[in-house]
Amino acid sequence: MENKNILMQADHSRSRLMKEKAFLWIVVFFSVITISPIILIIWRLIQKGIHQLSFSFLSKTTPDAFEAMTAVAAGERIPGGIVNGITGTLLMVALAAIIAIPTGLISGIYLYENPGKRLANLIRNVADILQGVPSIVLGLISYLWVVRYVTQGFSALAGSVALSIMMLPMIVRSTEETLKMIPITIKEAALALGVPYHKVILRVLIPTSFSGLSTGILLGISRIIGETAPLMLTALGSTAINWDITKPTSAIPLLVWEFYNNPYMVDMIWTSSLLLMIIVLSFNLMSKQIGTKRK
């Protein structure tokens, strides 16, 4: 009887191990299916875009159609680059960050300090709704607000407003959730020492949650840096380097769209997309590294 129980337990253990191995291979199989498109996309971008990547690509403005056609006909590298798109992207993302980061942090702190108030619930619902609004709609809103009535024309400011609206919900929600993770005893200890309320927020809560806040900010930037649709309605694009926020300016995503409409600029599409992917990937890796340190 005892030997029979031992054999039954051994059979049960073998059956369980076989099921675990089968489940492991199923998980591995579907994981490979999930990541394979990403790997193929990255490989395709590197394969098609690396030969056009050079110092001149990062330091010269966009070539015109005739220069590109002549270079393609001669079998040469297309002259020029996308420095006007790089500077425009940096300008609009910086302006969007200046608008969205303080507003998002203040709103997130308000939601954390007043979780049950009607205004807090309204702000939370609006932030959740904005996360699901298509980017083209936000570009249209920025067009109606800024392009028509503020700058009275396409401008980097209008593009940055559209991008800041997209960036804002992520900062608001990440700020609220990060502050919730801070032990309440830290705040109570600061208040018990007689520290003024505003200094508790500025000197205790924000520094303590800095890594979480910076992660949300970097994720927000990585989201907006590749947007095209809102910029088509606001920034329009420019073939020259522009630092005037009231004038039209270009961006890397806009240049990708412009190159797509020119059959002689195909190589520029791949290289611009590769550069944009590297930038977005860098921001995501930075946010992941900061999040790991926070844990």
Contents of the next structure:
Amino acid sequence: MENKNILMQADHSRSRLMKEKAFLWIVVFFSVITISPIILIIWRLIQKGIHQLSFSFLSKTTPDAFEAMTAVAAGERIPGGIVNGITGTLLMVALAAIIAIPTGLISGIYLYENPGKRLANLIRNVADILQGVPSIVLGLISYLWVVRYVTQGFSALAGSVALSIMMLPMIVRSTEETLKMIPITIKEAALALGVPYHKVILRVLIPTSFSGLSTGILLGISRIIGETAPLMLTALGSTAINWDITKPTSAIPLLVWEFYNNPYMVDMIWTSSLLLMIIVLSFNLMSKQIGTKRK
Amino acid sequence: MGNENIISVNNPILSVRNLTVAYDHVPAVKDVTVDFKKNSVTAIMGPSGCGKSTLLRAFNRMHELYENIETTGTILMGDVDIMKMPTIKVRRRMGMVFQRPNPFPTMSIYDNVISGYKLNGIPLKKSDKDEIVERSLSDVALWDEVKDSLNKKGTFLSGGQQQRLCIARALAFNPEIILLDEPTSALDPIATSKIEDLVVKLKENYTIIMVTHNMSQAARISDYSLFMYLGELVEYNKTKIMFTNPKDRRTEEYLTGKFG
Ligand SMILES: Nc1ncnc2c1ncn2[C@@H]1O[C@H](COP(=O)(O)OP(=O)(O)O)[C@@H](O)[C@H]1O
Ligand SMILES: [Mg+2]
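Right, the form predicted on its own is done; let's see the coordinates for the form predicted in complex with the partner chain.
So here's everything in the complex, that chain up top.
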């Protein structure tokens, strides 16, 4: 029986080798297909966006339509920049993070501590459902709650609420998963020293899982930075720098959409997208960096 | 309790009366009554799953952290019921060392030693901290090895050093009793013998209760031995007597290697 098997293997070894080779090429082929979009995107953005990138692009507000039209007609660089979008993104993302991080951490800790409880299952399911809700719907919800009743008009706050709902489930689940990875022996070591339960969580579990928690938060942030749809219905946009959370506010992705709709500003899409891409990628890289640091 | 297999001890430091511990209503420790002698090493032996850890963890009330565990019976330290003491006091008077070394991974060696104070928010002067760290690390024969790297993470140490660090962490609180749950089962023979030497030395100042499923270890370092089987305390005696002249057939079978 055994001998027969070996013989059969020898017979098949040639065709097997060919199969393995073919398989390898298929893998390479599809890998290239997978990574080529990102490379093409970055290449294209640099190619088309780099010549608009300048100090004034980062420090001036968006030009009005007439200025842009004159510049394009004269064959000049479009004046102005996107600083109102940069500050708006900063404001709204920071506010969304301030709402979502504490809420998400506390819910995640609750899930970890009470895995079987009914409320925990409810939270877990809601988080999973929220993760699948289209972002435009979250914008609509924030419109109904915040724009209509809280700020009575389009506002940065409304944008942040939509973004925070988007970020929340990611933080909840990553907090729970990260805490679950801490060996129970670490927790018991603290309890055996008489440390009260809430201090074990605050002073042992959270510091021990710090890198995992920050990875989740950074990924959540990088996820919401580029969101456009929920902001259209909530923050609306603004041509001036605005730090008032109750007023309409711009954001980089909103500007990309506005530039697209204005034939004289189309060129600014590329530079804005390039900037957005750089920001999102750096958040991604940061979270990877922290992720690999933990042994 | 009228059981000739179980000796009584004068002036016990810890008295356990009719202790039963159940997981989800299934008892894992059944009606155990035993007294522990001060400044001695007592080994808790028995085959895997017989309830050794469960018994040990009842002493410093670790079970009350879990909802599915039910403990009945009385445990006295001196004449005080430990159930009536604040948790922190019980755990300060009884340090615990676990099977796997578990220093806090975010803390330095120095901070690990005084972690009981730090985590409980007990303020200490810098000079007191230094003194406690040096004394505790010297007590576990680790001071000379780590005195130049106190700021390194505790997890950088070898397994045996980590386990001694964990014992130092327990000693830093000045406990009366040290509970050890198979402290050498994850260690190599050299690290194991260092811990064994340490345990024998520590009984001058502390009372040691140590779970082991290694009979020769129990024979080497313990003064008293306690044999458990299926959650019951089968036999309790001076180690020398128990190993040479076991009273119960099950003890004899265990010690001669018939099971476990
Ligand atoms: N957390 C737990 N939940 C349910 N049953 C447990 C738990 N821990 C231990 N047990 C059961 O209790 C019995 C005694 O376990 P343990 O005290 O750990 O034994 P030992 O330390 O002697 O190996 C075993 O049957 C084990 O399966
Ligand atoms: Mg055990």
